[in-house]
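Coming up is one lone chain in structure tokens, specifically the form predicted on its own.
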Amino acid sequence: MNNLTEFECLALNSPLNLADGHARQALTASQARIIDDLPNLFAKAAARPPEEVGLDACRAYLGLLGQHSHPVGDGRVFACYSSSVAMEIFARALAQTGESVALIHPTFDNIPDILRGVGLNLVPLEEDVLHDGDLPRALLNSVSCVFVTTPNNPTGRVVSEERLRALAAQCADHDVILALDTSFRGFDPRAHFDHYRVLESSGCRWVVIEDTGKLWPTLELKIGWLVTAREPGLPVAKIYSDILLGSSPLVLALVQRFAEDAADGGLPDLHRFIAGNRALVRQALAGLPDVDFPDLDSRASVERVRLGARSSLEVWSTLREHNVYMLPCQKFHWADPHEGDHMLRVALARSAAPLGEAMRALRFVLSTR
């Protein structure tokens, strides 16, 4: 395989999918009433403008997660399709201004290869480098951003309000951007302090990616936000119009919807089952020789299983006879791969039955390896 995504596809069909990091748990009865109010939901998003659609759904988005701070109306959020398309719109802006990026290692693989699709080199960022201090100055002077997934995908660290106020300063000492993907955010309250606040007062050069696909069960219906700083100094709009016109007001409206269910409690809800997973698959691999889970910290919807001496391809290998898929852990580590040779990614937002099923099946598979 050439990227985490085409291990991805190959699980689509399977009912026993846990590679990818979408939801694909049932919908909940207050989200199933929203989805049999489509028809409604439809006639209203079109006799409204478009822009009050999309600003109301991303008020209540970013509402829900604590961003209050928000420039939600000031012509700096741009709706896209998904994150990966806002990440592609950033890159390609990026690239007409700079050469190099610090990118967090290790992190979700098409981050990497979307940035060096445009021509940046990248130097990688450690997480503990990230987390325990300030970043080398020789660092900061080489490259024009520093690119950060918080929480991350997939170990779930997240950086905390006294590391971004000190990040941002330092990235504004050199005039370096900061970029944060924060598409996790939803599943840790953590991460719910007001980014915003903080780098709107930092003096830095900023760009936010955020994501509703990973929090609801939609079918793929979803929004990537593409937020910046007052003067960012890339051309985002000009390469926003050149991609897209604008995301479909149905789609933002039912964003709305459900953000709006997500503060009536339908988020702690989702903190609970996540929660609950994560204990059944620690549970279901209780026991099993060098069997252990290096984030036992993470509250994000994903858990890695490292497996000991075993082969993670070897061990996926064998679980697709099963009908089963995981990720194998290699191309996380896009500047490493050996460093996730012996690790798994088990996705956690899916029913109780069918990832106890594949639990089951992983234990069997590691029992006789």
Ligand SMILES: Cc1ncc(COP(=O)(O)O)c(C=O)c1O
Given for the second form:
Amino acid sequence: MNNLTEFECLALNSPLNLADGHARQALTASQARIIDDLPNLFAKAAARPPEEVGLDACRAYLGLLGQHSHPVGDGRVFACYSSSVAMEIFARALAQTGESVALIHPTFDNIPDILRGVGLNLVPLEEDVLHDGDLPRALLNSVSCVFVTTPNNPTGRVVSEERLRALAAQCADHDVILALDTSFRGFDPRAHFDHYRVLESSGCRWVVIEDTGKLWPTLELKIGWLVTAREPGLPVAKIYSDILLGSSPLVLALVQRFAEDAADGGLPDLHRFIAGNRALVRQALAGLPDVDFPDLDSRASVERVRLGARSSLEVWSTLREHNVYMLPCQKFHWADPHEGDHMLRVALARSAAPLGEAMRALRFVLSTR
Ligand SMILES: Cc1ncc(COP(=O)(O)O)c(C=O)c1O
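To complete the pair, please output the form predicted together with the ligand; the form predicted on its own was given just before.
Full complex below, order starting with the chain above.
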């Protein structure tokens, strides 16, 4: 397998797909009502200027997640079909001015793959180094960008407001771009402090990739927003226009309705749902020798399971015989794949019944190894 997405593709048609981190749980009752109203939503989106639809959607989404100082309406929020498209646009812009990027390690592997794909060199930035204090000056002198996923996938670790402020100040001092992928922020209130207030006041050049695609089970109807500092020093607008005219007003209108529903109580419900599924996974595997959970504090919609001496690839292949799919973690460790040799990642944004069935299969496989 070349990357995590290839592992995820194998799982797509299985009812016991706990591989990808996209939301696949059943719609809630109020979400189902929004879907029932799609023809009406379509007609309304078609009747309005697309810019207005886009601004309303972005305001609703970022407002829901506490990002009140967002620069929506200022010509520096670019709506893309997905966060990977936003990432590709950012990477192409960055490659025109920089050579090396300090990238959080581990993280979802399409981030290093996209950055490498445009010819950038990557320097691993270990999570502990990122969280423990100032970044080494030598590192900052050797790169043109620091790229951080927060909350991180797969670990769920969140950059605190204090750390973000210090990081942005260091990036400003070294004239290094600070890039954030916040795709999982919806799940974790600790990532709901106003990042844009911190970034805008820091004086650093920054880029944020926002993503609606992990939160709601909308069958891949999602938006990835690329948001930039006023003067990012990168040709983001030019490269965006090389690739896109814009995103679908229907999808944007749908995102707005889901965001409003979440603000109306759907978001805390979702948090409880994910917490319940996390508890289900931990209980299902309780008492197995040498099995534990390294990310005790995580609230992301994924959970890593440490397998002791068992090989994650062997467990993955045995599970596959039961039509159950999870991710072996090697490829998250893009600079040192062996670090993921004994770890699986389980997706939690699934209905409880298939999750329970898959966990019984995992318990069985782990008990016999
Ligand atoms: C942190 C992070 N960013 C971006 C992506 C890409 O999302 P998409 O496939 O919707 O473009 C993923 C996918 O899981 C991810 O985990």
